[in-house]
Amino acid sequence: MATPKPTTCKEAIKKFETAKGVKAAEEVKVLLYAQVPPIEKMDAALQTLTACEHLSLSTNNIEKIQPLTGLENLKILSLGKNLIKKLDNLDGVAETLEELWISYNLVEKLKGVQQLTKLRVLYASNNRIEDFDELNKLTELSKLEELLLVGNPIFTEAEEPNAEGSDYRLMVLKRVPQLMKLDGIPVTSEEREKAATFEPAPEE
């Protein structure tokens, strides 16, 4: 039995329009998640979504973020549960994007995220981030309030990562002191103060 061809973004947009009885180009929220068969490639059809503020492409088989030129109003980009390894081609939405949902992918490096100057929320749980220094790319994002890293090696290999004042939380906050919430848990002023001067104990 032949493998069905992947759904194209153009086809997914048409399905969305038919199901909702709308014109996608005029919609503020466009939901293209969990297509059957899954979307494998972000293509130029997405550039027609000029009014879109919230675009969901989660639960597909997308391997690469393609340029998002034309999405001048995009504030929330949902790409969870795909096969993405790198945060490429985000420059087209660098001026507007406030939330990037990228959990359950294959991301090891955060290169590319530092240009998202308006970013408030980064959901990056269940990826492959294993080096705390990757978080240095978030240091300059002054508006970043909420970060989710549960399920990454830096979280799973830490001792009691969710405990207030844990080494893991202090290591993150040392690099990203502007956070208000880490892994769903509010950041305390004590943690922020401790993190500023925190040095982890050397490994034996």
The other form holds:
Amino acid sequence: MATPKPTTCKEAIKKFETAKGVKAAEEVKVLLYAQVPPIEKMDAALQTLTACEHLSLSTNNIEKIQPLTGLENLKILSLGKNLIKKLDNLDGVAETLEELWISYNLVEKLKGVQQLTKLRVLYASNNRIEDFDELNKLTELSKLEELLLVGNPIFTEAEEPNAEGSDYRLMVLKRVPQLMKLDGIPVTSEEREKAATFEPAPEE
Amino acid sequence: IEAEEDLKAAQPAMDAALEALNSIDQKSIQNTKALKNPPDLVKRILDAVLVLRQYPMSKKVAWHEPKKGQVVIDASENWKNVSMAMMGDNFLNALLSFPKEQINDETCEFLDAYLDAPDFNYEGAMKSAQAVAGLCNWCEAMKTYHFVAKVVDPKMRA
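Go ahead and give the structure of the form predicted in complex with the partner chain, now that the form predicted on its own is out.
Let us now look at the entire complex, which starts with that chain.
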């Protein structure tokens, strides 16, 4: 059986307009998730979504983030369940983006995230982050409140990662002390204090 | 007081979730787990539970057409993950004690991709996925709880 052609962003936008009876260019929330067949490329059609604050492209097969110029109001970018390896081309939305949802992708390095100065929420479960030092790129993001890292190598290899005051949580909070919530669980002030001076036991 | 009133709005969702889990017995879970190739809807239902529990899943999204004219997410790839990792002896207890306050907006958007299918509901599941039909309601209830609680939470803290 021949593989069907992927849905283009232009086609996905058209489907969204028909289903909702709206003009996508005027919509605050544009839902292009779970297209059949899946979207594989972010293309220039997305630039027409000038009113968009929440762009949903999750559950597709996108491999690369393309520049999002013209989306001057974008606050939430939802790219979870795709095939993205790098946080490229986010400079166009760096001034406005508050939430990046990118769980279930192939992201190993966080390079590119440090320019998102307004970022409050980063959902990045089930990616390939294996080095705690990648989190140093989040240190300067003063507005960052919530971080999700469940299912990354740094999480899965930890013993009882979700227990309050676990080594894993302290290793994360040491680098990102401003967090209010880690992996869905509120950060306590005791935990934050403990993390500030935490040194992992040397490996034998 | 306003927050308490709003919390009452979450109660039906919680009741529905509990009722959904009570409708399932451990034996039907064991029987389902033993199936090499369960009905398509069973796989999708367990896939959705996988999403809520933030378990690993195969990365590439695939769709197929189990019934003519009905194109749905193809959950076959994940079935092995599901039956191995998730459906242990403790499966139902894990759902009963599921930390629903940890659900987030992104997870709910992933869920929508499953919930949008016309057969993904209790009635649809009673036809081909009877043993786990209650889990459709459970997924729906978890999502409802999240969005109700999201409105209530800031008021509780105020």
